[in-house]
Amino acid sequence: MECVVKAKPFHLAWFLQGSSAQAWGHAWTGHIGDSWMQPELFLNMARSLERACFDYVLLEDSSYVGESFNGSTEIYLKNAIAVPRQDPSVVAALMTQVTSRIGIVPTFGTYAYHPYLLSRLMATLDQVSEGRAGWNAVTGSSDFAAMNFGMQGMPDHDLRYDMADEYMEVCKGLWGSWEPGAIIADRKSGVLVDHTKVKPVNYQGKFYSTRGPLNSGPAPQGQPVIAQAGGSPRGRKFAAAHADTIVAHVKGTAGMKAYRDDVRKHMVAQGRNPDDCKVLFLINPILGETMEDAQERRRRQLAHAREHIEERMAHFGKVTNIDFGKFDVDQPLPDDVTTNGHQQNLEQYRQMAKGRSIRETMAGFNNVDLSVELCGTPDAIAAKMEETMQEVGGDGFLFSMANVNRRTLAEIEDGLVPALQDRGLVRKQYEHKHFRDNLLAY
């Protein structure tokens, strides 16, 4: 009798490219140029992904207009590259009100918020969502963003993480300033809060200080779910210390497994159970009714990327703080170019370049396939996702699709997810009420 090994279920989430005009210049985006101010697309997305039982939606963000290409904002504004972009706290709050189970995870930079303000904001989001709020904790990477908040520029890369470690300590202290059972709500005695269970924090650190306690009251989850994208060695150490879920962009199953194993090793060193943090890998599945249809879609996506090299350089320059406009694109990127921005992105670029020109590298340095190539029918992609997770070991996938529209959402909700559910790879209903509990369900 043949022994059939049952596949381990995995988690699904969506990495949304900011609360902004989505997929400008791509097909099927309709009237996005006129309608982006009203977040109906994002509310539809939240409803759709909740029906598909996704764990969460992460709202990526940046707080400046890019000008890292030719020292100008022109290419960013003309092509809607991460601009205009609305404050994610507002959009996230609206998304919580049209859903009841899916986690909502806005991005906030530690450089832009005092820890007391951030702690209060996130506790409030957790309250109004009844325990479904998460925070994508970022340290920032752009000097332009820093200048918008009165700074001369960003601190050095590793120092930002040293500051963020202390920042997290402050936030956790503030979230813990309300003990369980502090709210009595006893109408007979007239007592709402037991004052003995609400404590000041009185934190005085190297970088931050606060008195506390929070005046917003307790968060239903104790503290919001923490998401992080630790790519560099220092970033991985930070993520291992604090994150409940990690955004990972690593090429190929071998690299994915090595990344996950490394983060889990860091978690053990921090005294944490590595199963308490879910590593989700970025993917961009390209679906078709037939394999031929899917391959044609992929060909068009790759052609679009090759035809818009300057836009791709501008976007890559925005996250690495490198002005690719000042280099000869038909020559390799000089070896002495470094970044105080996203170091992993530059490292991936150099690994792929191997002496090739910037133009050649950018043409091949595609974000079409992301961590692993997924192209085909829903069932074929489901099979590939299952195979990948078995090789990597877990914990799931984070969808990051350039062409976000209602058609894309329908293909995932009604095409791919049922194929995954038929294989027993993802949930058919939520196990719990709170976001963190659903993350830890398996």
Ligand SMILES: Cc1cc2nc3c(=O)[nH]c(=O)nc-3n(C[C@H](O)[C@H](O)[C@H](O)COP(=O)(O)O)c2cc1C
The other form holds:
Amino acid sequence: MECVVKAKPFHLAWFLQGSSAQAWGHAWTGHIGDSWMQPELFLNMARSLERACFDYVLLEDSSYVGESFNGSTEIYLKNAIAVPRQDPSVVAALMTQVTSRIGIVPTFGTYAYHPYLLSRLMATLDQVSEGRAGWNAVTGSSDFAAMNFGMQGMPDHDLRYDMADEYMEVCKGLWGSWEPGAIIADRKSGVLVDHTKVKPVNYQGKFYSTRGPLNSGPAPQGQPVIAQAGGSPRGRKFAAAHADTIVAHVKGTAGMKAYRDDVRKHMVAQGRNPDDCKVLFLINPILGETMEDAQERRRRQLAHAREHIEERMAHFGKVTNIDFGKFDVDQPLPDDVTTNGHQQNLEQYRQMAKGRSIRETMAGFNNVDLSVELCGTPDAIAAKMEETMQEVGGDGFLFSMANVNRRTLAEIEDGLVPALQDRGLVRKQYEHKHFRDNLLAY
Ligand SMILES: Cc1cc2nc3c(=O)[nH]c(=O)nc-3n(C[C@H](O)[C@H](O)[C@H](O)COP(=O)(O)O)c2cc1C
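Compare with the form predicted on its own: the form predicted together with the named molecule:
Complete assembly follows, chain above in first position.
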């Protein structure tokens, strides 16, 4: 008898660089320099990704103007590097109103919001989306961001995660402050809420305190889906404790597998089922009608990166607080340079550099191929994605494409996703109403 091995399906999500003029300078972006303040492109995106049955769209965020290159804001403002960008809560809320199944995941920094405000905001988003809200919980990494909130700089890297652990405890307490069944809404008796089922939290921690209960009412999912992105050992521990999904940037299938295995090991150590957190890896698929067409597009993307080395350095410097403007670009990055920002990212840079100059390393770093090279026809890329997932073990991919526009979206929705669906690798329809249930459906 013939034995048919059915492929294990995986999850898809999109990493959107905030609601901003993000694809400034790229082709097929129309009048993005004028139209970025209006949400239409992003609402279109949410609709398109929902038609493609993506699990979620994540809105990346940071709340400062970069100033880490030559001590100036110039390169950031001139080239729209993470600025201008709008508050993600507004666009996230609008996205929930033009969709009905896809998860919507704005990013909020624990340094920028009091946990009470954050819990209320996320519970509200979960309500207006009918159970489709997620929160990308980040600790922040830039001293410039810290200064915008009255601090001198960011607390130390590992301390930020200690604080975030406590922050999560406060939020979970607040989301739990409305017991199931608290809302009666009985018109006959006139009782809306059973006050005995809404309890204070009275949390007194080392870093945060709150009284509670939450005044927004409960979140339909109990608590929003928690996404996490930090890849350092301390970051992974934090993720293993709290995250429903992790967005990861790791080079190569061996590294991806090791990363996922490590997170799963941490989860077991913390008493969690490792299948309850989906690790998604950053990709930038370069599609073409033929292999040659796709390869030509990849060649142009690599050339673009090489021609814009200063912008690449500025971007990396922004998240590591390293001013690359003061180094000789044709020499290697000095060994004594460290960061209180994105540690895993700097670690990856060093692994890639292997003694090469900053210029040589930057040309391919954090860019174009991301976790794994995906270049070709929809069918060829679908096959490579399947092979990658088989080697890694799961759980899916997070699309991060520099050139977000309607053409790119159509290539994914109408080109790549049908090829994946034909192979039984991704869903053709949502299984459930709530975001977390879809995420954990397989
Ligand atoms: C895919 C990915 C997405 C991220 N998105 C954000 C973001 O939107 N906002 C933010 O402040 N940090 C973001 N980060 C940074 C992380 O939250 C974290 O601060 C950073 O990776 C440093 O953590 P680590 O030292 O544990 O690696 C992101 C990181 C990765 C890998």
